[in-house]
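Given next, in structure tokens, is a single chain: the form predicted alone.
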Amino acid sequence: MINAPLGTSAPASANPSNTALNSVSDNSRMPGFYDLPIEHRWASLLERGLLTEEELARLVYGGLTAHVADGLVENAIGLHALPLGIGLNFTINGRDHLVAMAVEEPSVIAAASNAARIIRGGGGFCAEVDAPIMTAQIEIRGVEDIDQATRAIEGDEPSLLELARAAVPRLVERGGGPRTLEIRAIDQGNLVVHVYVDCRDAMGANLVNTVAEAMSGPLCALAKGRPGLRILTNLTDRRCVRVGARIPFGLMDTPARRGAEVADGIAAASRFADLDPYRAATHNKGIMNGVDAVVMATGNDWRGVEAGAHAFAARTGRYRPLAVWHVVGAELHGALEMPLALGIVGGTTTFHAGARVALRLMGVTSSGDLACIAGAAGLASNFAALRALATDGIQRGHMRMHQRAVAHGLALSPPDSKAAKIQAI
């Protein structure tokens, strides 16, 4: 166990006996992987036993067919592709993980991998995740006596929760289901009841919405009000991930600057984000570069994750950074906390072969595993951005990668001809 600056412990899902996690142990450090032709990268993954030929084929061709897409969305006419890459060098709770990342921005994967390599030297990331609790919101309008309604609902809580459990029997069979409820008066005559649902390894949107709709009628009868909205909230503040890292100054030395100077610059940039919401927005965008890339690679709802992250950043009434960095002795300490509702069963992961392969490649066996990996990718991306800002500036590395991508894209662009278009189809 790595001692994190957060004072946390590893999540229960990080099971040392887990064979899927063991399959990627000691494999996230792959020097020279970046310089290999893509065919050699494929061969390397096969040789290491990280992917089968069938799984690799699914990734190479996107893991999704037009016919499957037609069943997923309305009015489908094709597919829209994103590059899928691997974040390297990640050690999380003492275990190595390759990190599947789907993103169009050229520098994101390289920056996160380089940051993870530096953080690896200090022991890697330490992460923990809350129980997978999602929140159903049931709005009750036109309540004449808020106090009486509150007492009536509180007095009937056991039977209400039993009703809620009956609405999601398969979830209850898997050890999840509604746990508790909370009543909030949000306006004169308006109540909102929160039902907290343990969704296990699902993201849980459909499950939570089912619970909300099942409970609306009985709650309105008890409160003597009429039904309002019945839906989940994406501010999943009971389902947070916390990630920490400790980096000795010596690991941040550059040809032009000592590590202590770099650490001071990163801490100052973090302080700027804490003081100024304009800076905090860009600071958090850098975090989401890493988080969203993992979320998208695994077929999860990146829009819900983004909404929850930014609402959480503003929960005190002022928009603030999701990750902070401080100098402590001769080390730089980083800590990230954010809501992260992710699933590895149900939803798109059921139908998207590429998402399932990405989960396998990362050694993910629970939603908690995935949240810890995505959070580590976010903190790595944040460190990379702040380190660049504190040293050479953000444009040097970013534009180098951008120019490489443009040159590579131009070299591979097919001729604009009818034959080429038909061949592409």
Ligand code: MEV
The other form holds:
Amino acid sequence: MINAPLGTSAPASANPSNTALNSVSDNSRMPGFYDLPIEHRWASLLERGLLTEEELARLVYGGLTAHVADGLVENAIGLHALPLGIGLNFTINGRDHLVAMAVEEPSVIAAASNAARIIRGGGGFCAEVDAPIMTAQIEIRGVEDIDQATRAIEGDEPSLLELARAAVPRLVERGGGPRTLEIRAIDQGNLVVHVYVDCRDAMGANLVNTVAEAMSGPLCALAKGRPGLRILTNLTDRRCVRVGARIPFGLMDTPARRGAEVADGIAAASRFADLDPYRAATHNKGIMNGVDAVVMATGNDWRGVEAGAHAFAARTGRYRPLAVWHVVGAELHGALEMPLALGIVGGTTTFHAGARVALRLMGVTSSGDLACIAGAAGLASNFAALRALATDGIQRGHMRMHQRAVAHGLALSPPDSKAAKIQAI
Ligand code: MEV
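Could I have the structure of this protein in the form predicted together with the ligand, to go alongside the form predicted alone above?
So here's everything in the complex, that chain up top.
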């Protein structure tokens, strides 16, 4: 089932509490932004009404305080910061989005923005996302008669699902909840029941684990078995995003090469990844540069996303690329498919002010919107990496950015009084 594509839902600016603000830029092109001193970038975001002073202050200092951190994890002693930047030039399903990206690796944000600029020339990204279905796994051990157990569980499916719904009443009120179940025999005497739960705008780990624990007893009774594990799977293959891009050759011309040659090089690099798991791992790392940066900026669980992405990449029995590129006529076509279980409510977003501001800056109004943006950032990063590899190699651009970071780092000084004032807000 496909959700409404990104951009068809009401913009966040429709929210009465945000009426004074453009909560999303209607133009993700901000030429020259890259060259501005950081203070001028702040001023530009304020002038455009994309952030309030208070939001900016929260972002500048990471959106989390040591005291909030103390309530979150054990033995807290401080915070671990990462740079937060904006990916520019993204058009997704005909609508522009600024893309919040938290990442320490130089060149990731510049490369994704540059790729998005080229891709917007071909019409931008198209993206679609599955309904937000997560999977609970309930393991039943010591089942003597698998056929009897299967029949008993299948026969009781409606009341089992009723029980599952009763475990997550607030999710059901919001229009989500357990939808169906499936029985899988994974070994002699070992059954696993999958319960598929629509988590709406939450990532849903806690909801799904609650369902799994509530259903274990009744399922074991029906199967005449013993309880095993009761937990979500991070292989969230019912919650995938698919992103495409079409780039006319002419948009890839460089002073040294024709676009057709660049496109052939990118398609050949994609074939290499399809044939060789060693290359596919690095190819997918390049995709995750973009995906993880969005996942982290928005306070989502990047370990879960990583686990799901790589399990999905290996689902055919061979580890393969999450995105592929082909030459079609006089265009290069790219397509990415991967599971992306992201939330915009609950979890980290509840207490991480920076994550909430990042979501508002991007103008996302559903977990599906966020998955489309993260997927587009992944495909953009992949295109940028393959284009560099197929032409000059990555070292030239990468090292230039790295040296810039080092030079900047050496010049870093403690916050000045103006910054300290912002911190106090
Ligand atoms: C570096 O962070 C990512 C790349 O290695 C990805 C790739 O090789 O496709 C450049």
